[in-house]
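Here's a solo chain for you in structure tokens, the form predicted on its own.
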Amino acid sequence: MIYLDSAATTLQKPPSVRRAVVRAMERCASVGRGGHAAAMAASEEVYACRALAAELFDAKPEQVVFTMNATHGLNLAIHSLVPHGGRVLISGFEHNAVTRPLYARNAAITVAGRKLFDREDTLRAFQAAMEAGDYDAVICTQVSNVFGYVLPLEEIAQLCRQRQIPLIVDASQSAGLLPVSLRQSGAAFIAMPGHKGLYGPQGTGLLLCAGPGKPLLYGGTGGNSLLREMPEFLPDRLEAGTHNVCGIAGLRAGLEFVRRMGPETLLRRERQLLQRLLPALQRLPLRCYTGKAQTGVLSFVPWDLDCEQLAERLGEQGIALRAGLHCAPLAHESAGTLEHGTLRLSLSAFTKAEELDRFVNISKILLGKKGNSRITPCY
């Protein structure tokens, strides 16, 4: 199979990730549940991952909270900062992991920055919105999961600091590729999954916390058992129950891979592959959505074929892409693709140039004709 769906999950992992998971299954028990060797091994493994994440994302180890995924982390962040009926400013490219928790809290949502690949417009829209109203929080994705659009997060974070508005960052598509810093951004929370650009297993994630936050789950933490409430201190306050020790061990190995390779190197390679691919796509009957501020994620729409149909036909040929709205209808509404969705191609450290060549050759056959692609540059 040629796997081109890494924006959903990086299927190919470094071999060290698999080995770490198996090793943890064989030797680790539960964190804080005893002083025996297996419990201590679990504690050491989990802390080592926490410390490594803190190093990579410019935080203190105790500010790193383990979650099930980025959705879990974003729910924790929103629950902590947004009261029922609160006012929130978000970008026009947010995932349902942001919008659905806000709808559930009956939040008053202002959407700013809806021009695809136009960082200046996005920044102007955020600035105007902040000048016009007061907000309980600002929430912004660093990279659109649909289009790979890199939003001007650093500048938006500066606006939030100037106005003392708490910022929640969705780093689902940026962690492992772009700089992510809890300290420099001044963000209240930064959420990220373990199973995408960090090359860890599914069921893992990180929430970087500038403050203690409000728990979503209540239960044991391995200590302070006489307390009737959750501890006030991090990370225990937000980590009720038994840790996913095996997943965290795999995540640690994924983080080590990212540190060894270097996020800037991984991003540069993805962009080089995408630039190599685009000229070939220009000769196919497709509309591609691309711009300067883009990671290795590309959405496109066939001229005369339904996105789901093309994805199914590619799948029959052993090529894995995702079609549809990608859990981000707001992004499609902003880009004008809500009616039909897109086919999304997304790369990873393990994508090979020859795999992209095969994808293009098979697409030529399936689309059945040649012609100039309708490229939507939006520069």
Contents of the next structure:
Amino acid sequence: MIYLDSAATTLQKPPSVRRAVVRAMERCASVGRGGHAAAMAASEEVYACRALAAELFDAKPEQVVFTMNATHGLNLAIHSLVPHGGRVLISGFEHNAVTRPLYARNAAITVAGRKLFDREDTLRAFQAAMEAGDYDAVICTQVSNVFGYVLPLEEIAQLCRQRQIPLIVDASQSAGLLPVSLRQSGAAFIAMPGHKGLYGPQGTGLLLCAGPGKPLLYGGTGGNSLLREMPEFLPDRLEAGTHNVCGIAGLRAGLEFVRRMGPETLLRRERQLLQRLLPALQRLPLRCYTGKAQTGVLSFVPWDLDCEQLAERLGEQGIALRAGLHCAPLAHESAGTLEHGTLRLSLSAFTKAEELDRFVNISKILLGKKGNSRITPCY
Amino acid sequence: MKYVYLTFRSVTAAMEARRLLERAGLSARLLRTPEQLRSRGCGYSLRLRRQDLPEGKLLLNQYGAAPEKYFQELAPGSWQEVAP
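In place of the form predicted on its own, output the structure of the form predicted in complex with the partner chain.
Time for the whole complex; same chain goes first.
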């Protein structure tokens, strides 16, 4: 299979990830549940992952909370900061993992920055919105999951610090590729999945927390058992119940891979592959959405074929891409692609140039005719 | 007895303190907190050699990783709280 859907999940993992999962399954019990060797092995494994994540994302180990995925982390962050009916400022490229929890709280949502690949416009829109209103929180993705657009997060974070508005960052598409720093950004929370650019197993995620937050789950933490309430301190406050120890062991191996390779190197390679691909796509009858500030995620729309149909036909040829709205209708609305969605191609550290060549050759056959696609920024 | 026990609010806090101590060359053993030293139920402690306590205390305070309490082991199964 030629796998080009890494923005959903990186399917190919470093071999060390699988070995770590198996090793943990063989020797680890539960974190903080007892003093015997298997419980201590679990505690050691999970702490090692926590400490490594803290080092990579410029936080303290206690500020790293394990979650099921980024959605879980974002729900925790929103639950902690946004009251029912609260006011929130978000970007025009947010995922349903942000918008649905806000709709569920009947939040008053202001959307800022809807021009794709226009960082200056995005920043101006955030600045104008912050000058015009008060907000309980600002929520911003670092990279659009649909278009790979890198938003001006550092500048938005600076605006939030100046106005003392808590910032929640969705680092789902950026963790492992772009700098993510809890300390420097001054963010209240940064959520990320373990199973995308960090190369961990599905069912893992991290929430970096500046402060204790408000629990969504209540239960055992392995310590302070006489308390009726959840402990006030991190990470226990937000980690009720048994951890996904095997998943976290795999995530640790994934984090080690990212550290060894270097996020800058991984991003540079993805961008090089994309730059190599674009001229070939230009000769096909489709429209590509691309711009300067882009990661290895590319959306495109065939001129004469339904996106889902093309994805299906590519799938039959062993090429995995995702079509549709990618759980981000707001982003599609911003880009003007809400009606039909897009086909999304997304790369990873394991994508090979020959695989992209094969994807182009097969697409050429499936699309049936030569074209002259529009490549440069669509706005 | 030659050991002191440092009790922590969580296993994560205890492990973080142990990492700091070990980085400075001080050996500390992670243990379940003895029943007599618990105040809010189960927990984790570090056992440190008494001679390493002054340096360890300084280090943990410096990194904001101080334990909740310090106990000196008087005899097997007998402890006395010492001033932080």
